[in-house]
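Quick heads-up: it's one chain on its own, the form predicted on its own, in C-alpha cells.
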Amino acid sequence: MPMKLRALETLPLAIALLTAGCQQSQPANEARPAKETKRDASEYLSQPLVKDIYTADPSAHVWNGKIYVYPSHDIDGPTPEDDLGSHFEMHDYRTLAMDRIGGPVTIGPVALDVKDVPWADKQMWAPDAAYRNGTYYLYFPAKDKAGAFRIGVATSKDPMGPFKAQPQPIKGSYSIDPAVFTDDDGSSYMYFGGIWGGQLQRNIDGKYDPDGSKTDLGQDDKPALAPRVAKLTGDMLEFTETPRAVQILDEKGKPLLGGDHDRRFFEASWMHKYKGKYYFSYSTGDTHYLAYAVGDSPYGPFTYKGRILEPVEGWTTHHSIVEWNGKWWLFYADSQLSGQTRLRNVKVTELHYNPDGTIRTINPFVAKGAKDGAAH
C-alpha cells in the first residue's frame, strides 16, 4: 500500500504521480513492466477486468441493459519521467463493454484518436461518456497546442464508437477529469478538474497562467481548491454558465481547507444519486482516498462524509459508481498487473450503503481467510 505523502514534501514527484489520473494503456504484451507485483492475486479484492490492454479512470454506465466503461489506456511510452506527467502519453480511448458484473469483457476497437482531435496535441487523459435522444457523447481531456489542457467532446451512434470529435474544446473548459451527471430531470452537468499537473491551479479565473504562479497550494490554512461544476447545453456539446466551484464542507459547514489532505479534493470528480441525495466522489490524490460528500442540490455544496475506498496498489484512485441489476458498483483501479504506477487495470467491486445513507468503505485487498462481494 503506498505511503502517505505531504503534499509541500513531495510536490514534484506528485505532480508526476498525480497525473496518472487519466491515462491510456497499449497491449499488456507491448509494455514493459518494471517489476513484478509484491502481493498474490488472492490478496486482492477484485481482478482485473481485461489483462490485453492497461486500463484506468474507468467510467462506467448502463446503457440498454449493458454496462459499458470508458476508461483511460495506459501505454509504456518513451518519455522519461518528469513532474509534469509528460510520460503518461496516452493518445486514444478503448471502451470495455459487458452483459454483466462477473462475464465476459469486450474490448472495443479504438473509439477516439487524438490525431483526430483538431486542437489536441497529446495525453488524452481520464474521459466520461453521456447519451440523449440517440447520441452517444465522450468527453475527453487533452492538452492543446499551448500545453493547457482543455476538455473536449466527440460524438459516435455506437456506444463503443468511432466517435468524431468536434473541432474545438468547450468553450470555457479547462483542467482534467470531466465527469458528466444526467439528472432525473434530464438536466446535464459537468464536474470537472485537478490539481498539480491537472492544472487547475492554473486556471483560477478560467484563463490560463502557464506558470501557476496565482495561486500557491502550500495555502494549507486557506480553503481548499475546489472542483467546478457547469450546466450543459440541450445538445450536450457547451456550458451554458461560467463554470462555479463545488463546495466541499465539514460537519461545521466550514470549507474543508487546503492542508487537510485526507479530505480535500484533488482529482477525479464523480456524481451519482441515491435516495434524492447528490452523491459527490473524488480522490485525494496525495493520501490515495477516494472519499464522498453529500448535498441536496446538483451544485452543492456538499458535506464531507466519509471514505469510498483505502488506498490500493499504485498511486492515485480514479473511480466511478453505477446501478446496475438492483446493486450498486464501484469500478476504480490499481497497478496489480504491472506494479507501475503509470500502467493500470480497471477492477469493479459491489458497493453498499448503511441504512443512514452513508457509504461502508472498501479494503482493496482481502484480509486472510476473508473475502467480501467482490466482483472477481
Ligand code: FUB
The other form holds:
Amino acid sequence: MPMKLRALETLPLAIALLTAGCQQSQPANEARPAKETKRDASEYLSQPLVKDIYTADPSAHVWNGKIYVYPSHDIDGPTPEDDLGSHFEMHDYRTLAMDRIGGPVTIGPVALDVKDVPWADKQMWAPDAAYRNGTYYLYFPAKDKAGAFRIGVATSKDPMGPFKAQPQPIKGSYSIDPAVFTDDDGSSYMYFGGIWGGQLQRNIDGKYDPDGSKTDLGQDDKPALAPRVAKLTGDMLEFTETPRAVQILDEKGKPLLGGDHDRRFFEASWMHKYKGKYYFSYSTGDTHYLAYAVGDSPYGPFTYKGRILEPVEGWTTHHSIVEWNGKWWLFYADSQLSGQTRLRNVKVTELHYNPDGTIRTINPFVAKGAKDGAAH
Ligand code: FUB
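Given the form predicted on its own above, I would also like to look at the protein as it appears in the form predicted in complex with the named molecule.
Then the entire complex follows, led off by the chain already shown.
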C-alpha cells in the first residue's frame, strides 16, 4: 500500500518520460491518469482480464463450472499516496465471471456499494466470497465511522450480486483482507489481517487502538505480527470463536521475525488445500512477494516454503489460487494499464507444483521472445 517507489519501478518511470506519446489505451469509463511506467505488453507474463474498469485483489471461485472473481474495484481519487494506503479509496465491488480461463470476461453491475452498508464509511478493500446452501456470501473490509477497519458480510442468491449487507460488521472482526476457506468436512474458516494501513498492529488484543503503532517497524527481533483465523458459524455470518493467531514458522520451527521482511506476513491471506496439505499464502508487502507456508491443519502452524510470485509492477501484490479444469491457477494483479499503484488490473496464470508439493515460483515478466504460452 505505501508510496515508496522501488528501484524496479524507477527505471521504467525514466523510460516512460522518454517515450511519452506511445502509451496504451486506458480503461474507458474511469479516470485516465498519465502512465508513469512503460513496458511493452509482451514483457508481461499475462494480460489484464478486463480493461474497462480497474480491478485488484482477485478472489477467484469456481461455482457451477464457471469462474467468478471478486476483486477490489479501483478508482482514482484525490488523496495523496501514503504508507497507510489512504489512496485506496474504493467504494464498491463489481464481480467478474467467465466460462473458461482465457475466454471472454463479464463485468457484473455494482454488487455492493459502501452507501448501502449501514456501519461502513469508506475504503472497500480486498473482498472474498463463499457459497453455502443456495446463498452466496461476500466478505469485505471497510473503515467504520471511527476509522477502524472491520469485516462485513453481505448475501445474495446470485453470485454476481447484488448483495445485501448485514447491518453490523462481523462481531470480533478487525483489520482487512478476509479470505474464506471451506474444508472437505464443510467447516468454513476466515483468514484475515494486514499490517500498516491494514491496522493489525492496532488490534493486538482484538480491540482497536487508534493511537497504536502505524507500522510493524522497530520490532525486528520479535516474532512477526500474525494473520488471524476464525471458524465461521453454520450460517456463515459470525465467528464461532475469538480469532486465533496463525503461526508461520521457519524451517527450524521458529516463528518468522518482524525484521524478516522477505518472508514475514504483511497482508492478503489465502488458503487452499493440495493433496491433503493446507497452503497458507500471503503478501510480504514492502518486499512485494507472494509467499506460502504449508501445514497439516487449517489453524496451522504453517512452515514457510517459498515464493509463489516475484514482485509485479505496482506496490501491492495480492492473489487467489483455484483449481479449474484439472489445473491450478494463480489470480493476481499489477499496474500494467495505468502505471499507478492505486489503479490496478487483475490477471491469471497457471500455477505448477513440483513433485514434492512445493510451488514453482512465477516471474510476472518475461524476457522478450521467451514467452511459453502458459499465461492468458
Ligand atoms: O486494495 C487495497 C489493499 O491493498 C488490499 O486490501 C491489500 O491486500 C492491498 O492489495
